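Below, in structure tokens: the form predicted alone, a single chain.
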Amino acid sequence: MKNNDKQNQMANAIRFLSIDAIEKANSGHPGLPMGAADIATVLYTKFLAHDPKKPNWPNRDRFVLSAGHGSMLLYSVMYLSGYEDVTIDEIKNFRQLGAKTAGHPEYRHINGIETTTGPLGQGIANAVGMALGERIMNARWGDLIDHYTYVLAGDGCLMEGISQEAIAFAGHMKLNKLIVFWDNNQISIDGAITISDNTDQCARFEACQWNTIKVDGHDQDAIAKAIEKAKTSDKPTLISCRTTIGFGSPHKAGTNKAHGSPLGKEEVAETRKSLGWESEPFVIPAEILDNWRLAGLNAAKKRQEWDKKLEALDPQKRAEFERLMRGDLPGNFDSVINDYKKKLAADQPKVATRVASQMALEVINGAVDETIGGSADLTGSNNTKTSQTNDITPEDFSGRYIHYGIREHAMAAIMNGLSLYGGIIPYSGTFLCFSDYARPAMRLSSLMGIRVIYVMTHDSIGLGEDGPTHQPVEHLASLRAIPNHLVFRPADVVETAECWQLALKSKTTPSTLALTRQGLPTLRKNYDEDNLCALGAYELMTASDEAKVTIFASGSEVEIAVKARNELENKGIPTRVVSVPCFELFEHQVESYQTALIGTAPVKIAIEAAIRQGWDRFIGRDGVFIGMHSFGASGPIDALYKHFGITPEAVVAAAEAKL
């Protein structure tokens, strides 16, 4: 078999595994695997540093299939290369319940899938985070970390707004080890791209300081030369690969009919004839499979060489590197936090929780070297920078702080990429109201189960004069609705420190910290070694007798609850206060604790400067809710709280009326 014939047949192996799996499932997207098979063949057999037997070794090249609907391309390549998780039975079970070969690639389902993709544009933004992670770790560990990040993106990925944020950031940061293949097939679900878009993508990338190369996406030699050229660039590179969607299909190639539906039995048979593929469904000729497996073995030699580098490290340094890659915190982390809590109990400062967060981070960043901070152009407002976090710049990646610019969506997705990369705990900030811009990527943090920390300040009408466009009302409920996501709303400096401790220890659940602009007193005046926020909700103040009223509150409204409680007690009405920093952790507690904490007081009141949704869990449908029932307004904070009836006086009046 001549070399070109061999490479063509190796690409056809991808095409027909994909065609057959999609046909058997009667569901899927054959067009991309058929059109991009040549790109994947060149990348996996000639360039990609990977090891199918040890898919997660730290210095591997990353490959992200941003166009996740073409998942069968990835599953086919992994099976052919020898990844143990992808058997021929898994290929046959594509898109079936319980199969690892899900409809779109899912992180953790298969070792070797770098990230969950499907929502278009997320993958390319994640890959920017991975490429940034490589530069950060290279600055810390030298040539122990030194590799490329490759992406296959389609027209849809490049149309999504997040891609503009991501490529602008990557170009600014000069992430020259990031190489994006654009599957330029000029077709989307509705038809030709020209019905909705006429962007000159290469000019767009060049304007964002990228190198661009144009090739025939079915000329494997040209693709190889483009990759070699991209590797010499001092900028990230876009390789525009002009492809034919559904390549080889006599009647559907080059049309939207090949995009999102099986080809159909007759068309599959004719495609076999067209491409000279005589094997039965799911059968790869031995010679072709051997060539693929040999390519996988050859690629693995780079991993074996890297192992020697790791073994040559000083034992203490190697142990530190391995700790980072496991995601474990330093051994003294809890004691550092407890010492800090003792100081807070003694000092009892009155500060906004955004400032309390910065104070906690000053301690945390001194003890945990792997935290990487940032902000979407709101550093002075989010208080995410500390004395340890020098800027990361295109010239110097040794710092610990990223200026993301006004790019909330890409910021969240880039943080996902940093977390997925390993050895890094990313956190960054914006206003809680702008979690709307970040939410699709936040949802994927939760879906993948990764440690990403979102610092969301200006968490209520308490931000004041900026008005209702900036005042979050429904956002806490919206974020609490995401499965596997911890939403923390601390009430003072002590709770803020505890919430940070919990967020950092949460390896498989991302966290949002909702923090105030306005100053709040220290309510937890006595040091307690236990992290009470870990309970999700706890009794902050007891009643003088059997409680007639229980007040539940979070964040800045806990202070209001305490004032109302003191007034009710002065009136002879036994009242307790329950602080609720995290709904999700409360739901993790045993039922007996939940029942006891909610208690049997005849009057239950919840206070939060947000909508009621979620609070009935504590107060029942008959309980009293003191909060927002509309959007906010522009004005000074004190006037706003009084205007919307979120005051101790309103709580006392509501309790008395209910009694």
The other form holds:
Protein chains: 2
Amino acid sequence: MKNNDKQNQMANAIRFLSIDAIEKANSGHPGLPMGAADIATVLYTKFLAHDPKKPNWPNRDRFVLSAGHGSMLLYSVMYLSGYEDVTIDEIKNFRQLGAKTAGHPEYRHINGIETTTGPLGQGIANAVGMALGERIMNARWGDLIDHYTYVLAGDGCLMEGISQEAIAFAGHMKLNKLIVFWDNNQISIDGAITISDNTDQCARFEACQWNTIKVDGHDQDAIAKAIEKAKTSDKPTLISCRTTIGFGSPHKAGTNKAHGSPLGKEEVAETRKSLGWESEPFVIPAEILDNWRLAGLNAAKKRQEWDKKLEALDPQKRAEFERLMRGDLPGNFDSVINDYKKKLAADQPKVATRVASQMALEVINGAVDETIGGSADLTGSNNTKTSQTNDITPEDFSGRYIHYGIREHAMAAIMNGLSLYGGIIPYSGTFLCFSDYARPAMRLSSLMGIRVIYVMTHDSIGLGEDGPTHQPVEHLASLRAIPNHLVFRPADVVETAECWQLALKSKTTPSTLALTRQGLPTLRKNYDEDNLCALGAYELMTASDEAKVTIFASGSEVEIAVKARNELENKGIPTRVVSVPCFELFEHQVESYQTALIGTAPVKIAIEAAIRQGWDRFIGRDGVFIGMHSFGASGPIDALYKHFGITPEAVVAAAEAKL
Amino acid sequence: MKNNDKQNQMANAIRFLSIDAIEKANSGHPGLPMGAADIATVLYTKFLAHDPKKPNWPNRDRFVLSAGHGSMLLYSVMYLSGYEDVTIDEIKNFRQLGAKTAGHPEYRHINGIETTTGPLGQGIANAVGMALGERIMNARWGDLIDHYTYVLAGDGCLMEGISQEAIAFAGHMKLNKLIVFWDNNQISIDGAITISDNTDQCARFEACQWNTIKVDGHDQDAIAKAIEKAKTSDKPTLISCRTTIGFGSPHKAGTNKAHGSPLGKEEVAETRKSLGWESEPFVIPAEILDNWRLAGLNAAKKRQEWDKKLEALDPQKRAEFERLMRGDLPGNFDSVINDYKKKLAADQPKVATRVASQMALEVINGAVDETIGGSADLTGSNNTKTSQTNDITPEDFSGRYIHYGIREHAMAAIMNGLSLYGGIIPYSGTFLCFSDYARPAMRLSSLMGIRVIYVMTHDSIGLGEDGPTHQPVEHLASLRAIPNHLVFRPADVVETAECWQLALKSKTTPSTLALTRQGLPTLRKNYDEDNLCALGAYELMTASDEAKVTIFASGSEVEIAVKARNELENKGIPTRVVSVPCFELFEHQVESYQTALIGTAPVKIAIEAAIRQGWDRFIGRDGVFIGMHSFGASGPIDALYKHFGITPEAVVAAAEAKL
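Having seen the form predicted alone, could you now give me the structure of the form predicted in complex with a further copy of the same chain?
Let's see the whole complex now, leading with the same chain.
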């Protein structure tokens, strides 16, 4: 043993809380908490700036358990440190329905969990976002914000592609206050890592401009020295901690048998013997618990000092800081948007909605300092940069624009980290088709319920010649399918402004704005103080008489709906048009509004240059759908819309055929 | 200039075909073809084993343009080499609707395009699959299959996370016949690469066990030497080719202005001057074209020699080889499946469908040698290994099982490469929830129309304690949204066998099998020679009288439907049950079958432990949906189904409330 008795006891407290909780739940992953207990002990008792009684103070160090399956490690150290949400009863209730101690760590379940982890590789990318957030806030607030971000990542996290995107970005940005512990246990579920990988991880991180350190992951003093050394680097640091998975289990340690199942009654007993742990399940000897709690109290001193700093701030600055931490928008936000809408009503510009988005952002970024923009190397196409957003660079974090590189997945996960960090509203873009690359992180934005705004341009076959690899057809449906995710598809410059307003005001729901490459006329002719897009769907044009046809459409196809409606009206067929910028918000309306809006016109038609899935909600099984029934094709936009039959003429013909 | 005149002229032929086609289309990406023309010239005229007149001969070298936006490079070299599908008229028709020369290279558009590229990083991972396919076929067929796989990748491909997964896998597997040219032009769309990246790519590849070589990408002799050297390595090789994007353009070369837009009339004229190219657009001087065509004819000699080898094979072996190349299944395949279904009818096992899948695979792998299984490090959970599938290792490619590592995205793209390679039917698994990680590659399976089988287990909240990060709720809908993708969700062991049969027989459509973690009873009590799942949906249980209720369900919820139906029948309410294993195949049925199956029962109920989206097709807007309306939760399975109200009791109550 490299550690002294106290060090071992502290770590064993983590091990046995984990072992016993997993045993009781008859479900869970003991291997990681047992293997990484020494690392967690060093970090939590000697380094982490945290306050168990006030887990959310803004200048705390962040700790992300990227290997989320090892959730009992986190619950154990939180219980031992004195976090109030993690009682011994919660530990005993691990993985039961309604427990705060869910199978994987979930944001908002426990005050002090920084992010939801489990899908591998996400946590390390979230942490890169947090470490970036720290630098951005430091540039704005000086030493009020100045701390470290720590990560515990497993082999799985490092094998996932997102980790490469995240570490290359972090190395490029010189995020030297980011310290990653690699739980280097050389085991994955299928067996030894060497059956699927021979990567020299330290060399790989060094190639990405990281500092690396190798230590014995069961030598607490060595771990402490490595952390001290990491703090002197001008680069982010990977600490490779060689550990034994399931450390202490006589028959399962060092094998994949320790990974994902309870050890079993007998093996638990033998592990108690081998580690000299005599306590009953869920009982931590008083002296050990005292040592842990004392460490928690000591760590809290930093928070107390920081409170004084905050109190010393100019009252107005302090109010502003506190507003940011609450995630509230500036008080004049709505009036700024309304002034802008008035101007649009006067100007009636014909622009692509991606350009309309940039116009809205120009107004928003002028009024809301906390927006931080970006793009996955499509800045000019996504129209995400405005006059206020200078580049954020490794030398200067005072800007407001991030070049994420060609890294859609990490971009989304880094935005999650920025949003979780606090004081920042991240938005960034790629092509809608490539939302697929970002999808696992977009799902987590939704599951965590955080404000992240995805600017997804080139939203249909309307992008033209790039062809089916770049033309989304299923993406609107597949994003609408994600719970707690607002998918906006505005039809013109006014709706685009309204959708941005809604996205910014949705503090607990991420948003995707699907935007066109092609120009669109202003359809909302008159200024309306109400945000009509907030209804999800609304009547854009009435019928001249009792409607025989209702046409529902979103985005660029609303223009087609309007043309078809006018033609049908000319033919004496009363026709109304319903614009549907957001399915999800429509579902939030009262039943009576929904029923009335869908209406009773005998012919219901939906138009969207995408697949039908989801539209039956509006038009029923017998409704007519004008849209895509296959992948797209390469060609100029007009040829494509004609080829796929998405034209006013096709709508008119379909209506007449049905009447 | 480092090259002689002939070398320059050969490369300039590529450059000007590309420039002029893009100019005429007024759309496209000239920068890459201009920058990589020297690389392509060396490869196509000196190394590539190919036959322009017979592009699909099995032992050809493969070339993958991973940076698919540079499609004109590929079309140009194919035209110059003499590929019959690429006429000068096709070049002139670049990016027009109906042209073979689509915006990005599309598989099946042109005989000789190996894979569809454009979404960055996919091509390099496809190529890893092809290089692996080559080794697998070599292990089976000796020197009948023995060739190289070449890739041209850009900075974008290398920044995407999937590239890390793919190169780590390739390095691990020692795929030394894989040679990647990196078009190292230091430019991306937003500007210099250094605004988003400082990765030492060669060091990164070396960390992943690759050989690396650096050359001047405009020195054809140096490139040739590098290829020769790469061929002597026992590792895959990255050749870093330092190039100038838009080479030859006086004002745009070396900048992002050359990347994604036509050069413009004036700049094209100046580029002609600067490179000394005097020909009219689309005219290649006879001597230069002759040199290119001669190189194509020379390369074809290898094909002629190989034909003799094939002819010399034992006739039975040759017939087998040709069957594999056609992608046909063995002649006895259907009878093997039917025998197995008879056995099931006798045994009536109660197993999880993931276990049923393994049972089916045990039968299939015994009868079909060309299936190659695998898992993204969840072998024991995905149940993808059978008695016939020994591991494929870097030392021995004669096995049939691939440990892809924790790399879902590359796994899917590598399977695309294996399927495209020919003679192999790849299947592999992960959890359904993590299909999100693989989605961009799954979309390409569908767009290309190739046989890849995704085994996605743990397909609902039924997985229990791992909680919402691991519980799919939107994934069935979002996968069903992808055109040309069969999503199967079998209800029992018989349906699982039938779905596997259908997946294997679908030569031009990929399949996903969504499978349970939890045990399910056999519901199909009697042997039926017909594959009922081929109907997509079918009546599993009739009503005792004219149906008042029809219950539609898929997968694990069919058991709930059956229980509810029996209870309703007990209460005197005639109720039928429709099992819906595959939405897509149901849509392929004649209208009359669809209408009759949906039927006229006044109450229609659908049950699926997932979101409603898509089910309105069956139950209409007024139907009852019993399923998920949010993300899941962590807890034991029974508690979860009860908590979310997915029970026979809830179905019965809903039916009674509606009647």
